[in-house]
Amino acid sequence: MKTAFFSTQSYDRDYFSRFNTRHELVFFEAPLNEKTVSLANGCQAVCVFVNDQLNEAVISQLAALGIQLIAMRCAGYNNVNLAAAQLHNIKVVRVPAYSPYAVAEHAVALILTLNRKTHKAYNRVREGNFSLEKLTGFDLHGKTVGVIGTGKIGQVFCDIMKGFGCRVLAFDLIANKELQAKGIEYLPLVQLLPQCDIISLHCPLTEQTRHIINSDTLGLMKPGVMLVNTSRGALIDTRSVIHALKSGQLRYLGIDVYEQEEKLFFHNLSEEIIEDDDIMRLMSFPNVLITSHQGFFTDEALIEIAKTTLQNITDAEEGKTLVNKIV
């Protein structure tokens, strides 16, 4: 099956033509939009990422190229309008799982690094100064740390964490007997945001938990709590955060993802201006950590995306069952 990828950086097309058998591969940095959806012209299907515009006017003229399949290479799909999808008979499928090891040891990386100060300790020894002014961090053990969304990558965060010696407390609509097994306690979100002194946003983004950390959500929190997002950028209101990082309720944010990061993340920016005011106001303060969107990017993810995402074109070129269908 002819496929189109968009987005594509060069380890797409390293770790897909390495596992390639059979399809023929079309690789396009530009992302799949309105402008650009004529280049899948000629392809059976389309490879997309998290930044992807797949709305009902994109899938449209889709459907008018012939594309009868869209393929996620990743496990979110909130960009995709599945309306659209069925009304116009394409396919959806998605990579459900390729590493929950790896969003959820980003997060702990992200918490260790705010906590210790290390990525300014690097930078302070390598510029010769050895001083340990301004580098005091805290114990994780015995803190309280709050997981909103205990699905597989939150599952596994919930498991690091208890070793750290840590006591964790959950947000979910149904709770893990499995976790709760483990002594994790599940507790409706506006008794655990009070108590924690750490919280890690690991659920998917939907119109329910769009801005879930909100100005009230974030009122309810404990000052000088640590806030952690690898999940999806909009589950944050930016506004909101940025305001309790200047009044000192918000004390650490670390984000892998970012509400407008569509034009930033995955390009090299470094001889441009950047026009995006709240992510420049966000990179101004000491305690903010931002990463563009590599809490998936280890090795054994990207193999696990590419065999998937491969083997859901090859089910739908041969008319199979699509276990990994959304629509």
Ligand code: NAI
Second form
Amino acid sequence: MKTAFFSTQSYDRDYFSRFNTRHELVFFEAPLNEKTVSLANGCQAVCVFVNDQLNEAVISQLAALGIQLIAMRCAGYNNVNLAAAQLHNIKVVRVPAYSPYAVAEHAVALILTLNRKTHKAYNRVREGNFSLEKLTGFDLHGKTVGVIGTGKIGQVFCDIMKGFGCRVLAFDLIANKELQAKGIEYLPLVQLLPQCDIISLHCPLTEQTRHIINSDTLGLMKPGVMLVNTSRGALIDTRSVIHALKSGQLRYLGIDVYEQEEKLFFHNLSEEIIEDDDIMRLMSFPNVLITSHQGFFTDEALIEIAKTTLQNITDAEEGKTLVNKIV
Ligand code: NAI
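Please give the corresponding structure for the form predicted together with this ligand, as opposed to the form predicted alone shown earlier.
Expanding to the full complex; the earlier chain stays at the top.
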């Protein structure tokens, strides 16, 4: 199937070319949106990522170009108007699980870095500054960690934090029995938030979870809490979080995702004027750590993403059951 790949970086081209044996793949650096959709002309499928815009207008233009398949090379699909895809009879497939370890381990990396300030220590030592002043951290052992969303990634994250000797509390629409058997307690959000020293978000972005972290929920948290978000930016109301950082209610923030990330993440903007004042304010805090959506970014995950996506495209071409179909 001739497939137009949007928002590609060198690693997408490398991994997909390595595992592709039968499809014609056309790689574009441009994101998919109303201005770029015509690049898919002549293709039967598009392959897209987390920040491509698949709204109604784009999907109807894809349909007009004869696109039959939208292959997401990611797990989340909050950026796709599924009703529009169904209306135009375009199938949408994804990679539901490629490495829950990659994302869960990155959340832990954010926690450890924020806590033990290894990023600051690294720079200090390189400059001959061997002082420990202001590098004090805290033992993770014995602390209470709240996990919002205990699906594939959240479950791995719970197991890792258990390994550190933390008490783990969880909030999800459905309790995971395996985790409960390991002593993880499910609580309503309002009961979980005041007890946690660290809160990590692992639920998808839906209408229910948009801004689940807002001024009200931040107000319920223990003063001095650490918040980590490796899921989707819009789970957090950024302005409320900035306010909580200024007041000290939130002592640490680690984010791999950001509400307005599509204009920033995955691009080298080091010589540009960044107009997004919220991210600039977040970057100015000494207790905020931002990575640009790299939670998924391990060799194992990239191999799995390429293989599963190519198999999804092959199955669609051969008219087989699409095991990873969303609609
Ligand atoms: P999953 O579908 O296995 O788990 C999601 C869990 O969230 C489920 O247990 C579900 O019941 C729960 N949930 C749904 N709505 C909820 C609500 N309103 N309140 C509380 N819990 C709710 O998904 P998985 O694979 O664990 O991924 C989680 C999220 O991680 C994805 O939706 C995606 O946004 C994000 N992600 C981030 C990546 C990164 O590179 N930073 C890479 C991959 C995924």
